[in-house]
Amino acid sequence: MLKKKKLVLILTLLVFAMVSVVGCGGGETAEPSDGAQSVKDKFGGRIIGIDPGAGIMVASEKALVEYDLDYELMEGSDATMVATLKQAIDNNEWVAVTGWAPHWKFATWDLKFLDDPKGVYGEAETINTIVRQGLKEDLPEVYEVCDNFSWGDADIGSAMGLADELGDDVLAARQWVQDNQDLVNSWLPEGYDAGTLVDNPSKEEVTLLYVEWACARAETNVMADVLKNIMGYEVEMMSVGAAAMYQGLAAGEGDAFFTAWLPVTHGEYMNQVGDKVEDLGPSYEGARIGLVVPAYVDIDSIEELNN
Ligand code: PBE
């Protein structure tokens, strides 16, 4: 009985705490109309950004200062940032984040990259793969699987997909591997074959670095599986920094990478690394960074943020 007294009580506390919290909230904001807020207003004057290391982070930083945007850009990661994207959507407020294609989001919800008039986040890229020096000679099988890798929209795009809709990026991986054989074998040195699978994987061990975006998730889980399942490979894959991907990489701590967004968005990790690391080139061309805003979302362009 008493503890009941006591649920109800705590119950009441806490709705009236919610209701004063939910009040002084939209007190700082609230006003007349909806057409009275301003844009910034309605995006809670926050831009909701990733891993500082990102590229997509500088990027985000210089054009605040470019379109002179008093806004907060927020750390997170790709998982904060889509989650914060998705309680907004379903509450049907505005929201801008820092974006990238490919990405599932784009089809999970109706999205739109702003208009980047000065040309802050660069045009179209590729995403390339770079390995370790040396590799070549010391692993050639490994160092040819990882230059003929390369795929489309479509394909990266289910690959992400399987991963978000089972929730495991291993099996995705398996899945996703075991239902492209053709694109796979074309990758494959001779005497493989994607459909036939190795039950102990006993060769030496290759290390995979990899950041935890989405995109690298996908790349790094299906080259991880080719190496292994298909190629007899022990595999070691790595979740580090941007920063550390390039720099471990460079010092022999890893063996190759395939999430280098080139020029632009890792241009300075590359210089940094310079001839310290091999660039094998595009696995996928046509990426794109920016920020992204719901497609309900009234303005296009990033120039009408500070409306
Ligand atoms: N991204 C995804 C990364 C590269 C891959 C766009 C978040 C970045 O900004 O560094």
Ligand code: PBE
Second form
Amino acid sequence: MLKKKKLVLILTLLVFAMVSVVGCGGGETAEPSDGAQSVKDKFGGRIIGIDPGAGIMVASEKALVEYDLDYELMEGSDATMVATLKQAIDNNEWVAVTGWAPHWKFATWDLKFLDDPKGVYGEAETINTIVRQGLKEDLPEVYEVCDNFSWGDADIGSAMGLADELGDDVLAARQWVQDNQDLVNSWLPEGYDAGTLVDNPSKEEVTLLYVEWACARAETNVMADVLKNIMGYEVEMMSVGAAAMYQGLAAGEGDAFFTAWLPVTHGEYMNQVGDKVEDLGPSYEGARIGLVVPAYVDIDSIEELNN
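Could I have the structure of this protein in the form predicted alone, to go alongside the form predicted in complex with 1,1-dimethyl-prolinium above?
The following holds one chain only.
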């Protein structure tokens, strides 16, 4: 009888042990709920970047260190970054990208910058219009329209978005000017109207310098359209590097550019040319770089990437 009781006890313990193991095993193999995922898991442990060596990539590498982020910074291009962002948004997934404003993606999707309490990405900047010394005396109308040029997020965002959609910067600028005549009229000197075009531009040639950024192409092509098709000036556009843009203007090899990110991003270039150029002030307020996520992502700071 005693042996039978021992046997029953052993069998009972074995059954209990098996149930316990199966219970634990089920907990380990079940898919974790969305609420159990870490922030890093939701982002796939990646931050989608652009070209290696770009200023924003250098700042992002620093951010990984400063915020102790165990993330992989993916190299690519502006196009691949935007494609990844679009795919994630289409699927309502979390994604973090290196971003800057102005950029047409802000006019296309509801996005936000993550707060940067350590200031790794710097403060918000302005985009200023810079002209050569003597432009006011030589071409006062050109100087005036450059001085009046100013627009906001929706304006530059739509101009960049249109250029991306049409795949032609010149055609996009012409359409944008047609669609925004009230704003353009606020830039024009007295006697001009955005709805009245010049058939054959024949006034002095104006040379505009720019760098190959989407915002710079949009700004420069819009202003080239205004100067050429509305005011009747011959216009030459020259694509150069950022340093050459400042040095060229200081040497009188151009008349104006509309892409001075100040006071930080282009601060050193501006210091080098000093009073050889004239700063007409901001055409756009609130330019910035940083990490960007869709608005539906429920974190607001780079620090929260570690949650």
